[in-house]
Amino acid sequence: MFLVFMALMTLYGQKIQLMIWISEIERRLRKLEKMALESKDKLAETASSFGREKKGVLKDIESFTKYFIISPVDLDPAGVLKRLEYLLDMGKSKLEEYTSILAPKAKDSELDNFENMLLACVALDYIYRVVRHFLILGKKTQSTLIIMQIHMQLPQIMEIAQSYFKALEAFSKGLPIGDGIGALVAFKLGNGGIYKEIVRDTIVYERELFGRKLYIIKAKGPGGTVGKPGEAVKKIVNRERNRLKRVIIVDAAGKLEGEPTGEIAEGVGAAIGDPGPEKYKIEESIRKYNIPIDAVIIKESLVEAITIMKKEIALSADKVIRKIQDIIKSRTMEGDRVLVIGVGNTIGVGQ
């Protein structure tokens, strides 16, 4: 009989270890589409708040899911990253037209935390689709690397698909979410300061510390946006030119697996998550004026960063008020002027 077990086992091993890996796809596919399906509803269940009904809203939402952007060709790079940007605007506007017909009655704030629940929508359904795409694959070429690579990812596809779940109930609430630990900073720091919008979607705070002048950047809240920090600094610093002694930028980074959330670090350079227009203004800017640019950091993980704010994260932005005022009083002089930028998604965060 062990014999016969081993003889069996060496023939049709590979087969069964297959049909348990399918199988466990398969069940896993079934929360995707469960979580992919109840985003769509929750999100025409918002929808309907704001003017639309229901029924008729679920049809826009399942053609509005497959929304997507091209990257623009980089064999020739000179030009890529405004031809980049131009795409990223035009994106923006598709999102808000989309937004707009889901949601006619929705003021500004509202529109810009819908639009951040059909981003959400977006991804959940695309990693329902590329996980069925993979398994269908893998069941009709009887591949066992297809088969294997999936399922060993499935942990951290799970997890992510979880994080976007999860981010819709900050979204249709209003509600802070880790990324805006960068915004929150800002105006702790500028609240009292006078503020205006100098570029869409953009605010600058201004006000004395220590004797220097602060410029304090951030997005518009409390609706969900990041604005276009990048652009906000060149104009800034165009204008201030060698009078501005110092930048420091604010904002919320992935943690490795055994750091504390909330973990402060802090570094050289641009500290953006961004696809790269914003970020190369940000870098162009202080090297046309050689100015210095200290980067402070808030570690969380990718879950952590788009769901409700956690404590460990919210406690830490005085820490990093505290740090930020050691780097003023140590690294600037009295009468200096200093640029302070506080990035990330502003949702549930004012001015």
Contents of the next structure:
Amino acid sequence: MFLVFMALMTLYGQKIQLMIWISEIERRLRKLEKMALESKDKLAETASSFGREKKGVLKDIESFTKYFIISPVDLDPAGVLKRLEYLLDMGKSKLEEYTSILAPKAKDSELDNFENMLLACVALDYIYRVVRHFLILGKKTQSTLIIMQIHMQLPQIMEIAQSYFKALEAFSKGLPIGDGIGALVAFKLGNGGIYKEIVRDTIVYERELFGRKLYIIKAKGPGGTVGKPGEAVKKIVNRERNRLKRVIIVDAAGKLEGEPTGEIAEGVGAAIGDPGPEKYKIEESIRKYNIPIDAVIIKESLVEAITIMKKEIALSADKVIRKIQDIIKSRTMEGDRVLVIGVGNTIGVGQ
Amino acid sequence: MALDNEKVMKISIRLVSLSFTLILTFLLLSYILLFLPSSLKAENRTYSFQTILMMILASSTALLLFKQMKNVLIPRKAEEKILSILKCNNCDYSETVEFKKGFFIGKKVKECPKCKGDVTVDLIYLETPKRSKEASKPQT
Ligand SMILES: [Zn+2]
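Write the structure block of the form predicted together with its partner chain for the protein whose form predicted on its own appears above.
Below, the chain from earlier opens the complete complex, with every other chain and molecule after it.
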């Protein structure tokens, strides 16, 4: 009996291992499928509260979740950022078209939140399809390599999927998310003062602080949008030129495992996690007039960035403001003009 | 929500302890069954080696089973609360309430009971109990 067992293990051990892996992947794939379906259901439910009938809406959602953007060719890098920005704008307007079909009666900020929900659904659907692809491919070819790879990456994939799923709640209720800490800091620094919409979905506050004139940029809330901070910076810098003495940029940034959530760090550079165009505009504008830039980041994980804002992150806002005040006091003089940029999704944060 | 969670917690704790005792008795039984013949035929050395191997196998199976049980039965989600801090813009009045739909940071909610100024939402955040380190782990 024992010898039979040993023989079986040595001869078929790998096959058995493969079977165990496959069954585990299948179990998690079912979970992913459930999440993708439930997210679509939630979206349909929200759509029905904005004047769509639930029947037809699921069919529309099904086709909209296959949404994609093809990144521009970078073999010829000249002007690639302009082309990328153009494509991103097109993508955005396509999404807006979808959301207006799905939620015809939604108001501005609700429409933004709905768009975020749709994007989370797109992400969940995509994750499900990719995992399924590798599972079927691995089964078909009986390749240990493919199965092992997907099995080993699954914990992280599941975590990302889970956070997108959780993000749906935040988006549907209009709750602030971890990524919105930059916007929250800008809001608190703006202190309910006067503001105007300088670019679409982006506002700028003007106020005095310690005898300096402050411009504070943030996305226009409380709908879920990141606005166009780069474009806004470009406009202000081109107007103010050398009168602007300092730029301070605040954003949430990925933390390393082991670092505490809500920790603040200071550095140099355009702290903004966009695909490229906005970052480029900020760097190019400040370089043109040699304006020094300070970056203040708040550390959080990817999961924390797209789910409801945690207490540690929310409470770090006041610390960041104190840091900004220190920077303004110690590195600028009275009468100077200073630009502060609060980067991030402003969902749940007004002005 | 909170009530449901408590119920689930209680049931699962009972189930886990039940399964734990079951696994323990199963282990004990298998040890006794394995040791009985080997002590009767103590001169058979290869047999005792096999017994030890079987014991290791049995215990590791039990451990694996228990781990799986724990994964399935202990709910990871501790009670999380979404709270909003309301603050008056004029005086030091502030209160913490549960989040209501339609709230956003900067929204004027009501009149201050102290000075009749505007009370606005100052912060909205997720409060997670400290003890739930498990809760931050992904459910797989
Ligand atoms: Zn008051």
